[in-house]
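Presented below, as structure tokens, is a lone chain in the form predicted alone.
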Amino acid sequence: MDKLKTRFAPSPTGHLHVGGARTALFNYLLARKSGGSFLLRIEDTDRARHDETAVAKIVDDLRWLGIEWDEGIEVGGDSGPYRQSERLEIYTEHIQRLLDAGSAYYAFDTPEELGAMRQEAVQRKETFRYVRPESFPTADDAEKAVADGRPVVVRFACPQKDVTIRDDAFGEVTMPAGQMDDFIIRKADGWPTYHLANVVDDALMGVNYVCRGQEFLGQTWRHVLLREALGMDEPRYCHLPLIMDMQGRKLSKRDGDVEVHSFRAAGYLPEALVNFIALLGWKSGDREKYTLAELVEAFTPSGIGKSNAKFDRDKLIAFNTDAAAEADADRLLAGLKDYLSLNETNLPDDEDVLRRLLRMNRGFRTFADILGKCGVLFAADDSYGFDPKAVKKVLEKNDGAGYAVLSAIRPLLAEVDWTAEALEKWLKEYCQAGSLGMGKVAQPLRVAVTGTRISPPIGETLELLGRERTLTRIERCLRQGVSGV
């Protein structure tokens, strides 16, 4: 493979989308697997939707992925600037360039009169294409339209010709001449379209293979002719297959978080979330799991598929339950203190507890697990509900078994060591004394000290809680017994 100068070229709207996110990744795998660079480049000529604080936000989301680059913003090198809204002047040149060859000419029609042309194409039953006028306007006749009020914009000649683009994905796809029209390169706020900034961008910066999302596919004839008019070299192109849901939707947030800050503020490891966005799209063999360095190996655009992909979350649950078991100590502290930092919770920073609490949940899937499993330890004894459905099952069936055995056991407990240990060998003794299964007896221990029926080990969730505040949590459960509150 042939070094390969990759790009991501994000609009900053918002936080980075999982598309967004596969897309980065692919072409971050490219680079490294041929020896190349990967540049990251913001795409803000847009200036109605951007948001600039969304800079940030993905530069942010692309290095939790591990996701770094070469060359672009707040790393630089020779090509910059990296921000399209400080590029306005080489745009300019191109655009006169192609003004001055006859490729591109002014038109100043108002969104009135365009929309009465697209009115006229469907009462035809025909596509709108723009009518190309018999002589171009002069810049005199644009200043003077300018003066009069009309929106004045840059209109690409487009020749008469079919286009055939060569994808790495897709294999050939052609687009007819007939389908084509003169499409805008300059919007009347003077700024350029997509299709000329990302054409002069990815030239002067010296990208040679564009991978990006198959939304796109049907708009690079306009950049193969824009090169070609510009006198620009053809790079290679791979279109990614949409991402879709699982009922074959395009993803959206109405199945729930698709950004990929979501899923780390969520609990994911970036790890796991990088190894089920790879999938998306791309395969090798049977193999499924791999570490980042491990794609970089593995990946090749021979595995892109055309089918689209399926944004299975059962199976990203999966890999990140596996990414965690897998994972030593120290990772984990690192990625359960990333998760804290994005979320108001009432564990504790104490490193030495919240490793406590990793090991106490051991198998978890998220890092929200521990929260949702530990939180109500850390919550005052007075101010956890009790869960109804547990109240009823653990503590009032068979006429109250439940209370009854937290009633006998509360002043055993005051006598027995307090650690994990020796607390779990007390309960299976007295158990085996009562001729009582465990769960006749951790059950509503739990119940009285959590609230529920979920929690760590029992043993540990006590040793945790402390003698007295198990044994006043115990009380606080036997007392809304008796009141039925």
The other form holds:
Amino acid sequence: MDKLKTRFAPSPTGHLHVGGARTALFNYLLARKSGGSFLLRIEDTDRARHDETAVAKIVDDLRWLGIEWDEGIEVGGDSGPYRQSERLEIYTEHIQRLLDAGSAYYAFDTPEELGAMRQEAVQRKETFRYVRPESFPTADDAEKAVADGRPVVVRFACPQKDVTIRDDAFGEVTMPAGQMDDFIIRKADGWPTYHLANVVDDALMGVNYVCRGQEFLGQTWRHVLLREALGMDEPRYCHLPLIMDMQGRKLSKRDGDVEVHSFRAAGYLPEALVNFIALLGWKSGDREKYTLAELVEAFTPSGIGKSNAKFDRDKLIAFNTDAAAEADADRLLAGLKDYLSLNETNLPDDEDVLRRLLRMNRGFRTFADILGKCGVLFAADDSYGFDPKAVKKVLEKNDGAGYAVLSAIRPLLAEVDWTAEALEKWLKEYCQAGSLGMGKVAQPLRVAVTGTRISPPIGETLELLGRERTLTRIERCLRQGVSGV
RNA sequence: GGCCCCAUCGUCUAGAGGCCUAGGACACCGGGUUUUCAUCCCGGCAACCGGGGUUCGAGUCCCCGUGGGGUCACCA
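Since the structure above is the form predicted alone, I would like to see how the form predicted in complex with the RNA looks, so please show that one next.
Complete assembly follows, chain above in first position.
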């Protein structure tokens, strides 16, 4: 494989979403695998939509995933600047070249006029295509138009010929000449459109491999033609099948919960997300578990599929469960701390406590599970409520057998060694002595100290809580039982 | 609507003409372990969109149909 120089060029409109993350990942993989380089460029030529905080978010999301770039914003490089908003002169210069060569021309239509033309085309049941003027307006005409208050844009005089691109994922795709029209390359505000800026930058920055979502496949002819007119080499292309939601609709940036950041805040591990995302549109045999490093090793464009993939959250959860089970204690601690820093919780930031929480919750699916199960252990002893169903089934049933057990045990608990092991051992012996199943004792205790039937193993739960608080909670539980609250 | 692309279990997919009685994973269902949940173990259900060809032989190649998606912006 030749050394590939790839790029990820997001538009800063918000957090990175999973589709963008996959594009970034594949580009990263391609560059690493080939011994080339990966660059990050910000495409912010749309002044209206520009959101400065979004750049920091995207950078943060990418780094969290472990996707590092060799060149681009924040890290620099030889072909910067890497924000299109800082490259206006470059675009202006190239547009001028096109104008001078007769490959582009000024146009003065207002949005309203364009809209009317489109309407008309729709009524004739035709696809609207901009009609090129007999002769191109001159620079003087353009100045006059400006003086008249008319918008001045520059359109590319599109050569009318079939364009065939060779795509690494889709093979040869031909766009017939009749489908093209003279698209705008410079907007009335003087900024270039995406097509021009993107093509110029890729060429100037030495990008030789363009990997992006399939939504661009039908527009690649513009880039091919533009490059040709500018005398620039063509890169290789590789379009990725789209990621759809479970309803089969295109995953939208507007779906907040599809942002990388929301998975991070929801308690997922980046290695699980990366692994999962890699499998959306790429596969190599039956294997499906990979670390980032293993992906670099295994990745190859031939494994990229053609049909769209649906984003299956259940499978992501399964991946996360496996990733959590395989991660070592330090890794999990860092992940849990990160998760907690993004969420309002009453959990302490004491590392020993956190490590213990991780141990007693072995088998957890996401960090949110830990918070869900153990949050109550850190709440005030009189602050949590009792799940009515749990109370009924575990405490009240059989004439209050659960309450009876609690009453019987409470005084004895004052004497037991307060470690998880000792507590478990003591409980087992207590059960054996009374010919009781563990559940008959452990469940009432669980409901008493957590208000629910769910918690980590009872010994560890009680140890963490401590003797005093355990007794306090049992008393409160007994009291609410009596008062029927 | 024009153009482009796609089509194997519910989902991600393996499959590059005989290896397919179509494989794996997730989900689901059933069972087991366990003091609850989660985990874990065992088992099961489940697909080649339809129709024509080509071929001794098609999930695999071709054509048509159907279905789905994308794109047709002074957004990227």
